[in-house]
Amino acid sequence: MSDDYEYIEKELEISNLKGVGDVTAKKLKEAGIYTIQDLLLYSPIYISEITGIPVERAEKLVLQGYEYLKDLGLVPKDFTSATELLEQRRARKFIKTGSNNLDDMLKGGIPTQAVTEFYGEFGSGKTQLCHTLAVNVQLPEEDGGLNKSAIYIDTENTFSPDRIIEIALNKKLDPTEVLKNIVVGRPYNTVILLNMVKKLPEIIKKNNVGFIAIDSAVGPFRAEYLGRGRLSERQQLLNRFMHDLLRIAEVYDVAIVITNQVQARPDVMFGDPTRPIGGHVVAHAVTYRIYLKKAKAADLRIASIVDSPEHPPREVLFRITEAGISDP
């Protein structure tokens, strides 16, 4: 990798931090951790594991990153008024979906600094809702967007370049310019998938990124984490993917929604016998959990909140249209 970060802000750089010097700075450089934000994103062990550092001296570094940027101003005091907490809610941007119903429920559509879940079966809207924000990020904000551009991790083959510029033309927008604001990751398997989360942060800072969307998030740790024998493993490995998003989400004010696949719950009688794939891994990680599925009409889907800190459970339609999101 080049050593040439100018998208780097000087007074974040990991050398600003007391005591580390150019071979530790390397080290860490070498690891991914380019800013002391971005050592706030793992554990001291880890961070000794992948860098020969030992684990004491990784802490230390660890608390004297979090002192740094708490001066700042860039993270949340150890703690703080309730009043306080409301006004850096309050600071949180969104992301329009199209569907003003959908923003509704949202109470202004997707935020930065979560991660939301969308899960359905094949054909409830997960993907081309991700599309949507895909190009919606990139308004101004007036308009719903960000002004930012986006990050589309595609793991199952499902992103569309020729999409994206039917959603961009029905906006008015330029597809050349959309395109380029959107970077696609195309991992193979779940050891590709992590190791691109752990570039989440160099990308971010380099594109200026306000969105990121992972169609599908679990589907490649059940296709390849097979059997019950290896049930503790995969759910090891998902916990440390979606707490690394959770983190990231939060220390670079960016929106995330993952999506997820639906099983049969063969011990369901009565009601809705699907449940999203992952476990209580990915349930109590996730900071909004939504519910796709098909209406009667065929461009018609129904969207429920199942666990949110904030929203009451509520079910809205939206629709599926040649410009994204919309509503009915």
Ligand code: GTP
Second form
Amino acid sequence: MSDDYEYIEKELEISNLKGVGDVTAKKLKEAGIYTIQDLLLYSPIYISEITGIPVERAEKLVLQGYEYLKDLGLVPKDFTSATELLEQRRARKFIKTGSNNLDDMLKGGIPTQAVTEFYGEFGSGKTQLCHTLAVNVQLPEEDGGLNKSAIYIDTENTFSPDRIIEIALNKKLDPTEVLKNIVVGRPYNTVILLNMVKKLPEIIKKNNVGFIAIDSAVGPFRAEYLGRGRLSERQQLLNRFMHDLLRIAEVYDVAIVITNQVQARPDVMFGDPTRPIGGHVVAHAVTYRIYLKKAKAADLRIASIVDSPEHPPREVLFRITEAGISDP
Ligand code: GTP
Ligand code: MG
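Shown: the form predicted on its own; wanted: the form predicted in complex with this ligand:
Let's see the whole complex now, leading with the same chain.
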């Protein structure tokens, strides 16, 4: 095992599973599966593909890994009482956005163990929000952070270190430290993007990550898979991508924010003639969707939570300032 992996907790190492000998452990590690948590990120068929281990064996390993993590209390049991479910929910942590209005609407901020989608037209504040959260996650818990670091996957080349410095200075933080705690990925296409997602678990553990931004998440798929003919191929890839993200958020207790743009709906005569890209695949996979709109004043934005069973429909105002996101 290389020095890089010293940070893995002994208890979670793949070789702790009964029946995983040196040879199997080596095959798994060569495929990037170092911990029992990593094992649960993939389907047995996929594990078999990348390791050469027979599918039936991979199925057994996944089930065994699941039992192991259940015993440690790291994953929920198959059936849970409503009381336990409530406790799990309470174990969820939140990153404050900088706007009390927005935090109230989200019942505390951006939650861990979930994928939160912000969608809206250009200039609606999606990128500014991601920058702010990449800084806020680093704050101590009493100040609304998680005291953890961030990963920023920048598919549109709009990540700005200067903007991070400005936000950090406005929050009286050391900008050098803050920059050091943000790992930036710049995938040029969806193949690289999907590959980066596979590497997230490793970086999460190594850097003690609590927040991941993917800005924009859906755009690259739309740009590459053009036309009706490639729609099903696109939706299939997007589906895998979204589910990988959700699994990572749950297994590693991180908050994931994805951004998305809107497209015109020619069929809508009344109300808002736009909708987020990605159709049902994205709609079903995200835990919360928030729609951002511009308001009359140049620095004000309107946020509304869409289709949430836990949140009553409502709109709130927030502002984009030198310190990032804040209240009007
Ligand atoms: P697209 O990526 O184009 O879809 O837009 P977006 O939703 O990501 O918009 P973004 O977050 O880039 O918001 C842009 C708006 O934020 C601008 O219209 C500015 O009003 C504001 N803004 C951008 N940079 C700064 C900055 O450095 N300081 C302040 N105070 N405001 C900024
Ligand atoms: Mg943007």
